[in-house]
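The chain that follows stands alone, in the form predicted on its own, written as structure tokens.
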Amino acid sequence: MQNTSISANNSSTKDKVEFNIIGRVNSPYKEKFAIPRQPGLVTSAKATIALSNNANNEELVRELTQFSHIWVLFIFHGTQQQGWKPLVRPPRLGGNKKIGVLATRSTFRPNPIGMSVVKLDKVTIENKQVMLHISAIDLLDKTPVVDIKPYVPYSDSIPHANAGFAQTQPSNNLSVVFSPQAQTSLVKYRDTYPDLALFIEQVLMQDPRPAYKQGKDDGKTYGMKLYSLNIQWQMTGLSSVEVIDITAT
């Protein structure tokens, strides 16, 4: 089963630590851009994990299915080699005030753990091939898993917690628009990807722009690449998208 080394600076044994990775996410978000910055935000994105090695055993999942969320720990592959620093500036305070990485969710952190509470679709076994098909996710393609953990209501839910800065949902109000041409691509993807429009229309509404650009005039033209497509985009205004055309990569 392929490992994965978390350690601290100390070179002692005693304080390294070595995971198994037990799974692969296969997810539409093939590049960090446009992810949204939380799970949950675009309900239309689906992927799958594909348990993998040791892990492929459909005994690790049976009752799975009577919890409608799980918990997906995962590593931060794609930030991974960048290292950290310990003031980061979240997006959430529009990217000009530092605080410490360990008050934040961001990717550069001093161990590249992530987690996100994801909706579970089903589990299905073929060819002795277990799959979780999961969505309202935040996840880079071909994210290593670590751990799955049920999600579970009464105790994962404090309704009266204190979240700082983050107390509650970014209200992002793009409403977002396809051009002719996009329109025609979405026709043509339609049999490939039946929820495209949703799906890209979710993605924008959470305006992935840097964050000191978000509520300014830009007149750059933009492209994302989701599933196998690149979608090119523009703001037509503070508070209006307009996709441009999409395209096979």
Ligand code: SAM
Given for the second form:
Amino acid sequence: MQNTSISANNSSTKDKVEFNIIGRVNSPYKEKFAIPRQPGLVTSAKATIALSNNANNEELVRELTQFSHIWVLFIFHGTQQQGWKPLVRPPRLGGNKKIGVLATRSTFRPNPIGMSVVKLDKVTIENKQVMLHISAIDLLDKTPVVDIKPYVPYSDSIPHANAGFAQTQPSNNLSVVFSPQAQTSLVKYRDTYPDLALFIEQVLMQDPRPAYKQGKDDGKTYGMKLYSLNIQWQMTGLSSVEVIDITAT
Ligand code: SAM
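Let me have the form predicted together with S-adenosylmethionine (SAM) next, following on from the form predicted on its own.
Complete assembly follows, chain above in first position.
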């Protein structure tokens, strides 16, 4: 059984909690850069969670497909080693104002626990492997999952709640065009990744660059890894992006 310790570094032993990983995410997001900042923003981002160890048992998911959405509780394994900070700079505040980590969804938390509501598309069981097919995710590849719960709108959704600096969805209005070279690549990868153009477009519309670059045309060529592909792109104006090329990594 795989364990992951989530205790703060200086806790006494009796304050420690150990969780068993119940599965891992197989995500098209192979690196942190360009992952949306919350789930639901890139609806075409599809992934799977393969249940593992003694959680890989079809009894655990019986009747789960009654629910269109699930909560995924996970470990921020990609940033866990960097520790945490009491004050962080949320990108929504331009990256230059520090606020308490517990007032944010930062990955650098006392315990590196993340929670995302994602769409549950289907559950499959093949060769005794239980697989949850999910979409609209904000999860890095190989993310360890520690729990899954159904999303229950009557309780989990509070439409008139105050959400401070994150009251509304971030604007996602960059326009995206594909160069002739990138269009040729889209055709080449059409069979393997049928929704690739939409996926790239939805990711880039969010402007994945650091907060201080938002709204600027920096002339820089960026690369991002989606699936097994390296996507090169650059700003072509204040609110327009060109995908230059798509190549295998
Ligand atoms: N929805 C979750 C939450 O509120 O707890 C995550 C929000 S966090 C702001 C989203 C960011 O976490 C993504 O943009 C990505 O950069 C990062 N991320 C996703 N999965 C991760 C992982 N396993 N390890 C480290 N960082 C991760």
